[in-house]
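Read the single chain below, which is given as structure tokens and is the form predicted on its own.
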Amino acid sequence: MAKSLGIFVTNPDNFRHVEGIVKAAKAKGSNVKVFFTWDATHNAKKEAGFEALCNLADDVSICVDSYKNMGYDINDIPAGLDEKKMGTQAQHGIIIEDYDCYLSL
């Protein structure tokens, strides 16, 4: 089985790095999960490549509490996600527990 990579994203300025890492990991056959929290939830609404990232990675979710705290309506689900991907910090725990490699950006 291919290695798995979990990426915990807190800084919105790292979106391009996240894209590049996800592309490289997928090219090597890795299972990739990305979780956006706090300021990085802005990427879900402000980055044109967010939907494409959701289609490339195996799992993308965002912290719904952070999304709300950044001023977004929790019912305005970003393109590329569905209601189930508007998660809690438990998504971060899944990365820590279930993924071979962990990266925080």
Partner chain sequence: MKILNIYRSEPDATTKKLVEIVTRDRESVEFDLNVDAPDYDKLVDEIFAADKTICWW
The other form holds:
Amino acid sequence: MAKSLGIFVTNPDNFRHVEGIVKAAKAKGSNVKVFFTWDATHNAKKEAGFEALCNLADDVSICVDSYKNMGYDINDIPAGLDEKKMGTQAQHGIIIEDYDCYLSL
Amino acid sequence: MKILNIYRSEPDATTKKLVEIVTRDRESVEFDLNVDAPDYDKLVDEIFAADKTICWW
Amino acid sequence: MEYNKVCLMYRKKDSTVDGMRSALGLAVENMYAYGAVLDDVEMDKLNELNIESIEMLRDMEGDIFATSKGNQELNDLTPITIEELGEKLRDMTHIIPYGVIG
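Given the form predicted on its own, state the structure of the form predicted in complex with the partner chain.
Following is the full complex, with the preceding chain placed first.
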């Protein structure tokens, strides 16, 4: 059984790496959770592959406070997410506590 | 303890100093993400094999 | 039970305060959480809310360090050298170089 992987994204310029690592991890049967914070929340609106990432990974969420700080309307939920996935920093805590492997990007 | 150091950009003096101290007397491997086409399959294998992964700036 | 020990490091001004919020978020999840502002960042004076956040973090046995004298003095951050930070990182379960270099 593949290990599970949690990814904490803080760098808005790393989306291609997020995509590449999630694809590779899913191909190995891993359970993958991704959480985007601060200006990396731009990825949810500006990256064409974001919705596909949400479909591929087991759990994708973003920090709603960061999203608001980046100038977005919190009711404008990015494609691929729902209201429950507009999360808090507790999502980062879950990645650290509950996943076998941790990666920040 | 096996540490995987991933680099998103060319490590500068600060990063090098921190890596040197963190990995002292420990097994460590490096992976350069700062290339055109990283081998993500290999990277995921290395993440799974490491006790700790640090993805530097 | 072994508690997680997490250190986030900041090298860009406009993500430093958010990175501190991330540290506080982990502290309330029962982790030892630390932040370190490195030399690259020249901080503004923190507002009352952010100062309170640091006080809360310290109450939960976390801390915010700074390597530059300017940031230490302006915002009452705990002094640390890069060598001391490196030694502290050896004891962390999770090391997070946050965001980008400014």
